[in-house]
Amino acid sequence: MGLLKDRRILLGVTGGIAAYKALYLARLLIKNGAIVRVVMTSAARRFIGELSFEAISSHKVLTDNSESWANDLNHIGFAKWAELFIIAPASVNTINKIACGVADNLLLQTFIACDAPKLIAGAANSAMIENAITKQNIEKLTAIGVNFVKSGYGALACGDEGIGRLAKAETIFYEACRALHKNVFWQARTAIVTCGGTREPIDDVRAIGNLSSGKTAIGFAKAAFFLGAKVYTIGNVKDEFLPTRHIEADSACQMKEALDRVIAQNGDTKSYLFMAAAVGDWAAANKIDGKMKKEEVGATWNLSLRQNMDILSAIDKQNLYVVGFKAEIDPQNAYASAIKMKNNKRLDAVCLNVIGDIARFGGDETKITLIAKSESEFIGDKLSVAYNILRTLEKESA
């Protein structure tokens, strides 16, 4: 999916070790689909050069040199070319000045000059980025609109261990992506994602489980991130980079308890539930304590199974949306099992997924019928399918 296709981002680049790591978040845009243009302090010109950025973006970056008022290389000119404004990384020197409304550099006269969403990724020394005056500059900022990418914990340039490394690129991306797809809708609601297959333990090693690679329930969480909402994932699956709520389950109990206490949490907003998790059907009918030797098994064993709980029928309904997964082999009977789900279990929603050519367990690729209010098929990567998914359900909302 081209998220950021021709969207213009403004990457703004700060004195720090850190300086290098641009260049991959530089890369990751362009990839997907933003024109990236730079903007540099003579610090940041210390650890790296501008040329790199020219040959990854394909365009002159503006700096203390290049600075012309014979076309747009300027503060004012990039300040209205640009739809976001990222800074990364952006050193406590920035970050304060930002907040004093100082103006002593092209960076920052290009960031007040700027009326596009804004993006700011810090990196420093734990004692600089966790200073009283810091915290109280980052959190006047956030208050006027300024969005924070926080900082990583681990080793420090400067031989500390601590909090202020630059978040990774993947996660600025995405925070990115968030700026320029949030609405008004998704960002007054909550996201909660069931992701992956469940395992249901025989002993203390072994489990029955099944071939969910959980894909489509991390398309569905992205989508509803980059939308704006506040997103939940439950399950043993999760993209280590999305900044989401996430709560580890492997069981289908683990994962009704775990859907309890977010349900309950969020119970005064309009909650949507995606259940895309492949809940195992079955579970060992009794669990057996420590390992089970096979020597003592024999060369063939009969384990006994029990149906395993039904978490959507089970689950408090009330102030959620709930979408159900139904994937069927069978293309002749599919559409009538979905339906038959949505009744029986009380869903407003299903979405129907018949494995074939297109889609398959583990593959990027993925066809959906989209089963609500009215019906729609959706065909291609599974973060464009959950995205436009979502945005159906939005206008059928309206």
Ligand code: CTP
The other form holds:
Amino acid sequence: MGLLKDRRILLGVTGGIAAYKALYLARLLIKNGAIVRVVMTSAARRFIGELSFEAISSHKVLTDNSESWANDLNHIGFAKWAELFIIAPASVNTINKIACGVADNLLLQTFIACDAPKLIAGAANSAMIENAITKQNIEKLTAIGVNFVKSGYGALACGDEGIGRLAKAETIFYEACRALHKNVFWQARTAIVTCGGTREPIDDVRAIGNLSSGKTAIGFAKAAFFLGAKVYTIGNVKDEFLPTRHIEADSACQMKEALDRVIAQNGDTKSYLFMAAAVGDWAAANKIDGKMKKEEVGATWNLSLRQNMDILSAIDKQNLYVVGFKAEIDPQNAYASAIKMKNNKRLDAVCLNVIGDIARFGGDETKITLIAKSESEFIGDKLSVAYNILRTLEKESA
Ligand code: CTP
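Having seen the form predicted alone, could you give me the form predicted together with the ligand?
Every chain and every other molecule in the complex is listed next, the one we just looked at coming first.
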């Protein structure tokens, strides 16, 4: 999915050792279709040359040296051009100056002249980023609609360990997608996505699992995040860069417990549940404590299985819009089976996916028939399909 196709993103780079990481971010944005222009402070140019950004963005970089009024290579031209202004890395000096409306360099002048959405990813020593002045200024800017990408924890260039590392480029990229795709409908909603295939323990080291890769679920989590929803992921698969609230759950029982908690917390808003996890239908009838020795079992092991609880049937659906997922192998009976599940489990919608040429376990492409108020078929990469299904559900709710 060309998530950022032809979107005009202005990348501001300030002075700091993390300045080189902005190159990878620029690359990532461009790879996903964005047109990127770069503005750099003089301090940033002490860490990294503008030629690198020029080579990656195929565009002249705006600096004190390059500003021109013969074309739009100036702070007003860049400010008007941008659909999104990202500063990464943003030094503490820049964050605090922005909060005070200071415009004493080209990047700050561009920032104050620009009325596009803003995204700031700070990077500094933890004492500087956690200083009360910086914190207050971040709060102040957040209150007027500037979005911040939280700095990460880890070893800092100065030798300290703490908060202050520039967020991963992938996370900043995801936040950029959210800034450009979010809409009023999804911003007011919570999306709960169950991910991966559950594993049911046989003993303390072995488990019964299934072939689900969790890629479809991650597609739904990303799409909901980009559209602006508050997203919870529950399961044993996650995208480590996607800033959702993740609850680890391996077995059906753990998934049900986590789901009950999240539903209870979000019971006052209309939430959407995408039950994309492949919940194991069978669990060991008697889980063995410790590790079963081969000699004790012999050449074959006749396990006794019991049917697992059906989570979708059991959860409280009062304030939920519930989407079930049906994966079938037999194309003849797939549709009837999906309708039966929708009725039996009292679901609002079903995503039916017939495993075959396009939809394979672990594949990146899928084909889903959405059975909701209306019925439609979606084919493509798992993220595009999820995105289009969310937009369809949004339109149906009107
Ligand atoms: N599901 C669930 N709890 C289970 C099994 C499935 O909540 N114990 C959910 C899945 O997450 C999915 C949907 O129910 O959203 C699939 O339901 P169903 O078709 O009953 O599961 P299958 O295992 O595909 O059923 P069958 O094996 O009978 O084809």
